[in-house]
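One chain comes next, on its own, written as C-alpha cells: the form predicted on its own.
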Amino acid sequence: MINESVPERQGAALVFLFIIGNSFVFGLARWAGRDLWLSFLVAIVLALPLILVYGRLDTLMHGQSFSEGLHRLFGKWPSRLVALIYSFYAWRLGCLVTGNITNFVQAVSLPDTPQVVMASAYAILVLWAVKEGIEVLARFSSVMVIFVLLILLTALALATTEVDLQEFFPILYDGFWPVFQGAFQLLDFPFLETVLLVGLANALTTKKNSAYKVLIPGFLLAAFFLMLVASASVAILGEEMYKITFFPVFLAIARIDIALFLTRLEVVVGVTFAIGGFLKISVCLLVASKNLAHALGFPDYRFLVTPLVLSIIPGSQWFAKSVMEMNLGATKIAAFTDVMVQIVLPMIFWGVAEIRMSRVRKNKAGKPSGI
C-alpha cells in the first residue's frame, strides 16, 4: 500500500516546485514592465489570504481525502459534481504544462524533433510518478528544490555583470494599472494553482503536519524566487525586450559570458524547466485521478492513472498549438474558469466547512445545532 503522508519539509519543497514548475521561463507580470516587482508584491499580498484558506480546508478536512471532505459537507452527488469539475481543471493544467515544456524545447533546442515524441517519453515518467504515489514525488521534490536553487541563483549571480539598475527607474512612471495587471497575472498563473494541492489534502496535513507550514514557506520561497529571476531578466534584458520576448529568462541567462570562458549556460534553464514541470504535471494527474475516482464512485483512482496521464499527449496539442498561443495564454490577467476554481469555490468550501464546524461544536457543548 502507497504511504500518503509527507513531513513538512518535503511538502513545501512540492509547494515551491509545483509553483516555480512551467512558470519562470515565461515574462511574468510583463504588463508592469520596469515595475513588474511592485506587481509581485501585490500578488504576494492578495494571494496569501486565499493560501491561508487553502491551508484552513486542509486543516478541517481532519486527514480525510479532499473528495471525502466534499461528501462530508455537500453530499454524495454535488461532491461528485465539485470533484469532476477539479480534475478537468487539474487534467487540463497538466495538459498545459505539457504542451509548455514541448514548445519551448522545440523552439529553442529540438526544431525538427515531433512535440508528440516529447510528449509520449514526458508521460511515461509521469504515469511511473503517478502510480508510485505522493510521497514519491515529495522526496523527489525535497532533493531536486536544492539543484534547482543552487543552479539557478548561480547562473543569476554570474549574470551580474550584465545588469543595469537604471532599467527599473522612473518607478511607476505609467501609473499603478500595469501594476495590477501584473498582478492579477500572477494570481491566475502560477500563484492561486497551488488550489490542486488541497486535493492532496490527506497527504499534507496529518497529526504532526500543519498545513500553514507546508504552503505558507513553500509559497514565499517560490513567489520571492520568481520576483528575483523576472527583476533580474528585466535589468539584463531591458523593459521592451523583456516584454516581447517568449522566454526572457532563458534569453537573460544566455548573456552570461565570462572571459569567453562561461558561456552557454542557458541550457540550466531547461533543465530546471524540465525537472518543476515533471512534477507539477505529475501533482495534476495525481489529483486528477483521484477527482475523477470519486466522481465516478470508484474506491480506488489507481487504474484511471494510465488513461489520464496517456489522455495529455494528445492533449497538450489541443491546448497549446504554437509558442505565441502558449504564451498568451501563460501571460493573460485572468478566466472566468480559473477565478471560479481558484477563488469562488475554495471560499464557498471554506464558509460552508466553518458553519458545519462551528455546529459540531454546539453539538458536543450540548446546545441545538440548528440543522
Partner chain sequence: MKKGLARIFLLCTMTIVTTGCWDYTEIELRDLVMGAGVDAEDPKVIVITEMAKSIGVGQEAEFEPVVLTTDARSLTSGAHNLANPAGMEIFWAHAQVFLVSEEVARSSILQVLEPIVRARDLRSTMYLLVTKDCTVEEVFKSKPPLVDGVSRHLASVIRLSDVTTDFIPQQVWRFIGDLSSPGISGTLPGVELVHEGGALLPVVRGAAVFKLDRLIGWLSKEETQILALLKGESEGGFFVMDTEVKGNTFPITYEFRGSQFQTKPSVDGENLRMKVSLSLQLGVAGVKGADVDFSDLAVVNDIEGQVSRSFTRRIRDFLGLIQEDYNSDIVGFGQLLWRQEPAIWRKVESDWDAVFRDLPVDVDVDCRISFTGFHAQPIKVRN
Contents of the next structure:
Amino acid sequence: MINESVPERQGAALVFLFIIGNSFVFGLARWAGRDLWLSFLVAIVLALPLILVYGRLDTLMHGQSFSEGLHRLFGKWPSRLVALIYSFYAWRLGCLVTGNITNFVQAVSLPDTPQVVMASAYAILVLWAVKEGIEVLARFSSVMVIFVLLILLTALALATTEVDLQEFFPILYDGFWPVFQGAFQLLDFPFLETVLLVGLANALTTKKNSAYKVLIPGFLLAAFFLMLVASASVAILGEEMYKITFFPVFLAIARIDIALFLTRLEVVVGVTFAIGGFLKISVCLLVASKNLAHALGFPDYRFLVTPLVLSIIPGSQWFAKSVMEMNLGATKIAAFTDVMVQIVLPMIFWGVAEIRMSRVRKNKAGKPSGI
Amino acid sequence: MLIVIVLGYVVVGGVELFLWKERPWQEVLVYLLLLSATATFSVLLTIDAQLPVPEPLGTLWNWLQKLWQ
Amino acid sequence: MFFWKKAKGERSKAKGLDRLSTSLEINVKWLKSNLFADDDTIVYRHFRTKEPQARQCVLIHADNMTKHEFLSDYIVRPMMSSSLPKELQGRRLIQHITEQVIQSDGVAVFTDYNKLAEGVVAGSGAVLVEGCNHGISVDAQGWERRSVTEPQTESVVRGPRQGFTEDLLVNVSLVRRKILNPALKVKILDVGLQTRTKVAIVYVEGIASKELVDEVFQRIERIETDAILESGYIEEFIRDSPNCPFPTIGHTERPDGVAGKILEGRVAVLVDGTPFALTMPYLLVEAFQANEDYYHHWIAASFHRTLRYISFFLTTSTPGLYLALVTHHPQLIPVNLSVSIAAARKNVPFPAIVEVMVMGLVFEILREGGVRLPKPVGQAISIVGAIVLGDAAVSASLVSAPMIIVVGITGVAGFVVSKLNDTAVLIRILLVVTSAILGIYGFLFGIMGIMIQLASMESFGVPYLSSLTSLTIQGSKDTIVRLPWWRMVLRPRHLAAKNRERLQRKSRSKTK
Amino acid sequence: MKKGLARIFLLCTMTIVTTGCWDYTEIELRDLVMGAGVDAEDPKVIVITEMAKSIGVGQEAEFEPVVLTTDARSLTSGAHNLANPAGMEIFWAHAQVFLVSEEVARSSILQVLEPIVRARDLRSTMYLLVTKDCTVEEVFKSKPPLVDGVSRHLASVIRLSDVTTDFIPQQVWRFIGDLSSPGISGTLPGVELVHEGGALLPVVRGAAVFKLDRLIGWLSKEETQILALLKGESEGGFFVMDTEVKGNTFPITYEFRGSQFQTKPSVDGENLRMKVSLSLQLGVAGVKGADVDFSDLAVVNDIEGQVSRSFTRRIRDFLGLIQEDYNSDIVGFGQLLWRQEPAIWRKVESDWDAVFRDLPVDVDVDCRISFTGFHAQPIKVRN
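Switch from the form predicted on its own to the form predicted in complex with the partner chain and print that structure.
Shown next: the complete complex, the earlier chain at its head.
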C-alpha cells in the first residue's frame, strides 16, 4: 500500500468530484447574477494558469510525495512549517464542507435530526475511506462520477422545459465589477481548492501518468459543469430568486414537474451533494493527515487519521454555526489564508523548484565536459 | 452528555490501540495527544456552542491597518 | 510444479518408510494388521504364476473402486499364463513383469507400504510377488460416474448442454476439449490431510500472468486441513476479503464458462468430487454476466445485463428506499400516491420499519423453505406463502398492501442476479436500518459504505471493481453492456497485462 | 482479520452513534394538507387548511376533505396552531393551492408570501389564487361537483389552462419573480363562488392586478384573455364575436389555434414607443344560424379583417385600462425594455410609472382563419 498510484481517468474523476463536491448547490457567483456565466468564463481563464502551476509542481515532484518534495526544496524545518499550514488548511476546509452538508441536510430535509448525527455519520465513512487510502477514493469516485453526471444531466435535461433564456438579458447591465466579484469568489471556492491535490502528487503522478492529464480535464469538466448547472438555475429561477435563496439549484430542480409524475426531483440534488461532499471531505482529511504526519516527522500517516477525522465533528459546528454564516463565505482570515495557500505559496514552490531543477540539470549536463 | 462524549473518545482510542500490533511509542504518544485534544475540543464546543473562532491573522490585519492610519 | 512434490516428500519422511519385505506372507500379514486393519473392502487375490517356476503372487485392490474385468483380463490372466524366469530376482523381476507381462499403461513400481496403500485406496491394483521387495501398482480405477448432463443451476436456452460431473479427470477433459491448445496447462495437487482430494489448477500459459498462477499455487499449497469435500472449502481458504459477503472467487458448473474465463487470463481450480469449478480472480462485473450473454446478439445481451444491474439495485434498495420515503420524506412521493399509502397504512398496527423487517424475514423464510424441498412441496410452500399469507395479512390489516408490493419486487428482482442473492439480503438489511435512521441520506450512506468496501477489495491482486472504474470504452466493453465480439479487441487489462490482443487485425471490423 | 474487526467496530459505532430516528414519522400520522389559504381579520389572520382525512380501510380507502380554521398573529404561527385541532403532525409539502382573500391581497400580499418562501416544507410550485367577493373559508367549504376537495378541484381546473384563457395560472415562484424583477407587475387568477344547480361552486376566472405587492383591481374574463395573448401564454380557448357577413350579423364562435406575439420598443429621439404586433391563427368552431361559405376567399378575408379590428380595439381598451386606470405594468413592457434596450431603461427606470402611463403603443393585429372544422360550407337544410 506504500506505492499508491491512481490511473489518469480515475484521477480526473476524483478531481471532478472534488471540485463539484459541495459547491454546486450554493449560489455560485451570486454577485454576478444573470451574468454569472461570464464570471465562470473569467474564473476559468484566471484559474487555468494556476492549475497548470499545480500540475507542474506535481510533475517536478514526480515519484515523490508532496512532503518529500518540500523537504528537498526547503530543507527540514521550513518544509515542516509549510506542511503544517497545508494540513491546517485542509482540515479547515474539511470542517467547512462537513458544516455545509450538515446545514444543508438540516435545512432541507431532516429538520429534527441534530447536525452532530449527520457529522458523525460522515466522520465514520470518511474515517474508513481515508484509512483505505487514495486508491480506494479514486475508484470510489470513478464509479460515483458516472452516477453524479447521469443524475444531474438527466435532471437538467428535464428542467429545460422551465428554462427561460430571456433571464440572461440584459448582459452586463450592472457593469463588469459584479462579474469580477463573482469570478474571484469562484476562484476561491471551489476552483483553486484544487491546490490540495498537489499534496497527493505522488499518487496522481506516476511515470506513466502526467499530472496535467489528471488535473486539466477534471478541472475543465467540473468548471463547465458547474457553469451549466448555475446558468440553468438562473434561467429557471430568475436572477432575483437565485440571489435570495441559499440553495438555488435545489429550488430549480424542485420546479421540474412533468406530467405530475416526474416531479420532486430535488432529492437528486441532495444525493449528489452528499456524494461529492463526502469525497471532498475525504480528500481534505487525507491531505491533512499526510501533511501533519510530515510536519511531525512520521513516515506513515494512517495513525493520525482517527483523531483528525473525529475532530471534524466539533470542527464543522465550530466553523459554520448556521446556514447564514456558511453562506457569508470568506471572513477576513479565510480570505487571507486562501490567497496565501492557493496562490502565493504554490508560486513560491514553483519558482524554487524550477530553479533547483535547472541547477540539477546544468550539473548533469556539465559533468561529462568536466571529466 | 459530556461523559458520553468523553467515554466515546476513550472507547475509540482504546479499540484502536488494541487493534494496533506494534507501533513506535512516539506515534502512540502523538495519537493520544491528538485524540485528547479532539476530545477537549468537543467538550468545549458542547459547553459553549458559540465558541468563537480565533482570528490571529485578523487581529494582525486590524493592527496593521491602525498602524497605516 | 515442484512445490507439492517437496511437500509430499516431507510428509512421507515424517511417517517413516516402511519398506516391503521379500516375504509375501509377511507383507500381507503386515498390511492386514496395520494399514488395512479392520477394512473388509480390501480384496487379496492370491494366485500363482505358471509352472515350472511358479511363484506365489497377490493382487490387492479395494472392492468397487476398480474395474474387475480389467484386473482379471490384463493382470491376473497374463501373469497366471506366463512363467517367470527363475534367475530374475527383485527389481529385475518386477521390471520383467511390467515390461512383458502386464498389459496396462498405468504401471508404477513401489517399495514401501504407504505407497501401496495410497494406490489401493485411490483405485489401483497392487501386485506383490513372493520373494521380491518391490511391488507393482496398476491403474484400474473404475467406479460409478454420473454422466455429463446439463447443469441444473445454470441452464441455458442457447449454449452447450454440458455440465461438469463429480469426476476430476472428466471435468478436465471437458475443458480441454474446448481449448485444443497445448498452452492449456493442468496441474494437479493433493489437498486435504485426510481426504487427499485431487485439485486441478487449469490455466492458459501465455495469457494468465505468471504471478497470478504462482499466487494461486501458493495459496492452495498453504491449505492444511482434514477435508476438501467441495470446492467451497478451497474457496474459503484462499479467497481475499474473507469476511465480506461479496464473492471474490467465482464458481461455475459449465465447461464453456471455465473456458471463457481462462481465455481471459483467469485461473480455474477444479476439485475432485464436485461439479463446481472455481475461477479467479473474480470481479464484481462477473456476477452480472451470464455465459449466455456471449451467445446472443450483443444488443439483446446488453439489455439483459442492464436488467440485471437494475434488478440488483431493486432487490437491495426497494425496502430501504420505501422506508426512507414513507417515513422521512413523504414530500418526495407524488400527492396521490402518498395519500393512498397513508390510507393503506391507517389500521396497520406496526411501524413501517417493523413491517419492512418482518416481511423481509418472512420472504426469506419462504425462500429458504422452498429451496431444498422436493419440487411439488416447494410449489405448495410458495403458493401458501405468497397468496394465502400475503392476502390474508393485507385483509387482516396486519400488513399494508404497498408493503406486499415492495416485498414482491424485492423478491422477484433478487432471483435475476442469483449469484449475489445472499449478499443482496445482507445489503438490504443494512440499507433498511440506515434508511430508518437518516432517511434518504442514511440510505445513501449505506450505499457509500458499500462502495468504499467494494473499492477497497481486491481479488488475487486485481481491484474488485476494475472494469467498472476504467472510464474508457475498451475497458468497460464487457460490463454493463457487452460490445460485439469484433469490438472486444483487448483482453481485460488487469487479467492479461502482457498479452492483451485477442482479436487479430483483419477481423477487427465487422465482416461484410 | 484486524481490518475486519475494525469494520465491525465501525458498524457498531455507527449504530450506537446514530441510534434514534429523529425525523422518523409514520406517514399515516401526518396530516396531509391539500390546500391552504389566508383570510384577514385585522389585526389577526385566519389560516384555513384543507386536509385529507382517510375513511375506510385497505382497498376501500377513500378521502374526505376536512377544513380546519384557526386565527393567529401570523401565517406561520397559525399554521403551527393547527396541529392541535388536527391532532397530528401537519404536513404541508403536498399543498397544491394557496388562496389569499382579497382583503389580505389589498393590504399586502408579501406578508403571506414571505413565510411561504421561507418555509422548508411549503413548495414554491403551489398555485396562488385570490378570492373575489368571498372569503377563503367559504371557498373551501363549497362542494365541487366531481372531485373530492376544493384544493384538488382547483388544481385540476388550473391544469386546464392549456385549453382555456379565462385565467392565467400563477405559481408562487413565478409571482415572486414578477414582484421582484424590474419593469413588471404581477397578476393572480381569481376564484369566485357561483351558484349552479343549487350549489355553490368555486370557479377560477379573471385576474387580480397588483401594483407592487398590493391588489389594486380586477380584470374580467375577457380582459384576461387579452392579457394572456399579450404575455404569450394563450394556448387555447374560445370566444364569440358578432360578425357581419354579406350584410347580416351572426354570432360566430372562434377558437384560438395559435398566436405569435412580439413587442418591440422603438426610440425616436426622446420619444419612446412600443410596437405590439400580434398574429393570430383562429379556427371557426361554430356558426349560429348563418349561411357562411368559408371556401369563398373574399368572405374569409372580410371576416379576418373584422376580427383583427375587433382585437385591435380590445387591446387598445385593455392597454388604456392598465396604463391609465391601474397604472400597473402587468404586461411587462418595462422588463422588455430593460432586456432589449438597457441603455434607455437606465434613463426611464426611476419614473417608469409616469412613463408607462403615457407610453404610446402601436397595435397591429393580423388574424388568419386557418381551420374551419370539418366543414367548409354550412349544412344545407332542404325540403
